[in-house]
Structures are given as C-alpha cells and as structure tokens.
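First, one chain by itself: the form predicted on its own, in structure tokens.
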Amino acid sequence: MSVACGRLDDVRKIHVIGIGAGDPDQLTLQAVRALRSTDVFFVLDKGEVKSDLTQLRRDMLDAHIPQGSYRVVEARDPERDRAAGGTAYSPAVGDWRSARAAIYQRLIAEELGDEESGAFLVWGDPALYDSTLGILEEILERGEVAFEYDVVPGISSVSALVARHRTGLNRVAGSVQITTGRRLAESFPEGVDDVVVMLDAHQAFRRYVDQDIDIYWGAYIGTPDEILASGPIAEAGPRIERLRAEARERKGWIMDTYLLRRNPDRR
C-alpha cells in the first residue's frame, strides 16, 4: 500500500515497519531492507517506565544497520485518558491520536529531509490493532506536509502467541474472531468458539471462568521477559491473574494477549 501527495521525484517517504512482538529474530527480510534503506527512525518515548521498549527497537537498529548511518529522533508520546469509559472512550481516543499526529507531523516536516526516507517502528503487524496508518491518513487529509508512505507487514501478537502455545489460531472449519477485552466484557461473541482478546486492561476473562473454555495467555510474548500459561479458564485463570500482577508490580507495564477456545460439544 502507498499514499503519495506532491512529487514522487523529491517527495518525503515513510515506511511503517511492523518489528514482531518483541524478538529481534521475528524481523523479515523485507522488513530488514526497509530498515536499510531508512536515514531517519522516529521513536515516542513513552516514559522511564517502559524504557525497556526503546531499547529494544534501538537493540534491533543496532543488529541490522551500521552504526553512522541512520539516526534516530524521539518525541515524548502524549498521554491518554484512560478513566474515560463508556461514550467517553471514543472521543478520548479520538483525542489522544489527534494528539500523536500533531507530532508526527512535526517529526516528518522538521526532522526529514525532501529526499529522505524516514520509519516508524510498530509492535507486531501495523494493520492489527495499531494507530499507525489512521494517523499518517489524518496527517495527508490536513494537507500541510507530503509524504509517501508503504507498509511492511509484521509477526503480530496473536500469531506469535499460538505459535509459543503449539496451537493452531483456528479449528477445523471454525471462525475465529479478534475483539478487546471492552468487548469481551460485554459479552462473549455470538457464533463464534475461538476468540482472541488484545487491549484488556481489566482481565475480561475472568468473566467466564464457570464456563468450559480454554485459555492460552501470554505477556511479552517474544522478549526475555516472556510469560505463558495455558489450560481450562477455571484452573489457569487465578494463576493468570497472579502472573499479571506480579509481573506489572515488577516492570510497571504489561503487554498480553490470550485466546479463548470454548468447546462446542461441551456447551
């Protein structure tokens, strides 16, 4: 996918770079010629707190790039209301990306060069669950700053989960739906025995813990610190709990994800 606007000859490029779920060996190939051929890494710091992160992303410039011949910009990520619920939620998202586009903007019209190439480095795949693409849109319909940009696609979360459980995301001519734990709080999908949760903040699962279902979770998937548990939701899902809490205690931040898998011979 590309979008241009203005010249092709002399326009500013961004390649929107999809690094996996925090294993440096999860980059592809096209994803290490896209890092290669980039003079500018754009990089939100999003605190001391999760430092960590950044220095992944810089671990991984540093496996794949000569030193000297790239740099690296940070901008401090806005924050976001994470009180606001219900009708609330929307537009708080609305603003928190309105926010983060403002400063990409800024980045790419002061930080790049005409004839430069520059990247924004997204966990997993930047088309699941990732703002990226919906503010470089926003960006181009203000029509202040050209660009051009493609999109590298990357491991997400969900497939390198399945992938550490030894299981498949799907079952024979079975659906699988991906949702938020906002939406699994509401309900469990209708028609649907294979759902994998992403953004849950607040544990949804333990809604379910009286029904048979499976549960295969983990939390950063992919880096040293690596989390998994597995099993029927009623036994795994104290354990689970037990796990997040003592891992976000320790590192002040958690990424996870899980699948549900419900038996429909059992229901």
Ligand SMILES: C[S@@+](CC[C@H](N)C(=O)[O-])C[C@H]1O[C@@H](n2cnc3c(N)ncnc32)[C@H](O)[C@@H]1O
Second form
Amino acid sequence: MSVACGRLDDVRKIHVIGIGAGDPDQLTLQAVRALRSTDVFFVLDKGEVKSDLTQLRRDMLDAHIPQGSYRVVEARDPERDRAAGGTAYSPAVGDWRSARAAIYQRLIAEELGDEESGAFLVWGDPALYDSTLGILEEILERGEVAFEYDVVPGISSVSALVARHRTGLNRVAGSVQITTGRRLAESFPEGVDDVVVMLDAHQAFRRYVDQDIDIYWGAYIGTPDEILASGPIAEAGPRIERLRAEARERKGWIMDTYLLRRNPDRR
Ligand SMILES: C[S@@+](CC[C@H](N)C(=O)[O-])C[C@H]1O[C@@H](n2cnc3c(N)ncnc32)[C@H](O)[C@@H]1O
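Would you mind giving the form predicted together with the ligand, to go alongside the form predicted on its own above?
In what comes next, the whole complex appears, and the chain from above leads the way.
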C-alpha cells in the first residue's frame, strides 16, 4: 500500500505485524524479520488490567531482537463505550476507531523520522477482529500524513485454540463460521455446525447447554496462564463457567475463545 505523495524514499514505512496469541514461539520467521527491520514500536495500552498484554509484547521484543536497537513508544488507548448496545453499537465502534486513528496519526507524524520504519504489534492475526488495518486506511484517507504499510500474518487465537485441543476447525467438506459472543447470544448461526466464538464477555454458550454440542474452550492460550477445557457442553459448560470466573478474579481480565461443534458424532 502506498500513497502518491512526496518522493517514495521519503515515505515512512509501517509494518503491521501479527505476533500470535501470546507465545513468543508463535512469531513467524517473517514476523521476526519485520521486527528486526523496525526502528520504532508503537504499543497501545488499554489500561491497568491489560498492561500484562503490553508486558507480553515487550517480552516478545526481548526474545527476538537485541535491546537498544529500537524504541518503544507507548500511548493510551481511548476508552470505548461498551455500554452502547443494539443499533448504537456500530456508531460507538466508529467513534472509538476515529479516536484511535487520531492517536495513531500523531504517533506516526511525531515519533517516526522520514527514513525510519515503525511497527504495530497486533495480537494474533491482523485480519481477524482487529481494527489496525481500518485505522491506517482512515489515516491515509485524511491525507495529512504519508506512509506505506505492509501486513505480516500471525497465528490467530483460533489456530492456537484448535492446535492445543488437537482438533480441526471444520469437518469433512463442511463449513466453519467465526463469530462474536454478542452474535451467538442472539442465535446459533444457520447452516453451519462448527462455530468459533471470540470476544465473548458473557459466556453466550450457556444458552445452548441443553443441545447436542461439544465445546473446546481456551483462555490465555499460549501464555503461562493458559487454561483449556472441552467436552459435551452440558458437562463442560458449568465447569468452564467456574474456571472462567476464578481466572478472571485472579488476574482481573480474561481473553478466551471457543469452538462449538454441533452434532459432534457426525464426522
Ligand atoms: C480483539 S480480538 C483479537 C483477535 C486476534 N486478532 C486473533 O487473531 O486472535 C480479541 C479476542 O481474541 C481472542 N483471543 C486473543 N488472544 C487470545 C488468547 N491468547 N487466548 C484466548 N483467546 C484469545 C479472544 O476471544 C478475545 O476476546
């Protein structure tokens, strides 16, 4: 991606690097190469509870590149209006994305020299439930700062989840859908029996505990705090609820993902 503005070699370079779901060993060789060619890392902190995630990113840098060869610039993520539900949900996300775009633009304009390259380290894969690419496009559209960017794919929490459970995402010639807890709480997706659920703060799977469904669940996958659980949802569901509540209490935050497999005996 490039913009026609200024001499090409003047244009700042940005890498959007997928860093995997939490384990520094999940960085690809391409990601490590991109890390090593980066002068400035931009890290957005979501506040006290998520500062563990900022530290995990810093640990990844320590694990793969010599200290002193780069700078880290931290900024505070704007608060998102999570109370906005129903039809208000999309505008709330739009406002939040624009607020983020203003911060990213300032970071790129003020912290990155013309000849330098910067990087945003994105959890999992940048293509999955992440707004970084949309935000960079929004900044380019504003036309106030010029840069070109590339994207390095990462191991998503979805890939990490099914690998840890040693299962696949789909069954033979079948479909799989990736969705959010918010959508699953409304209904089970039609025409598909294998559903991956992310961003679920309210354990939407509870609605389906009386159905013929297996659940494969994982929290903090790839990190030292990883917890896994699986089984028929009637039995594993209540166990997961307990594990989840205990972990949330202990750490103050949780990131979990799960696969629901309807009619599990059908291959
Ligand atoms: C904003 S999305 C980012 C997804 C990310 N781009 C990816 O590829 O995995 C955040 C959601 O990803 C999932 N997630 C990310 N990392 C995780 C991990 N280490 N363990 C379990 N779930 C994770 C959770 O469902 C969380 O709510």
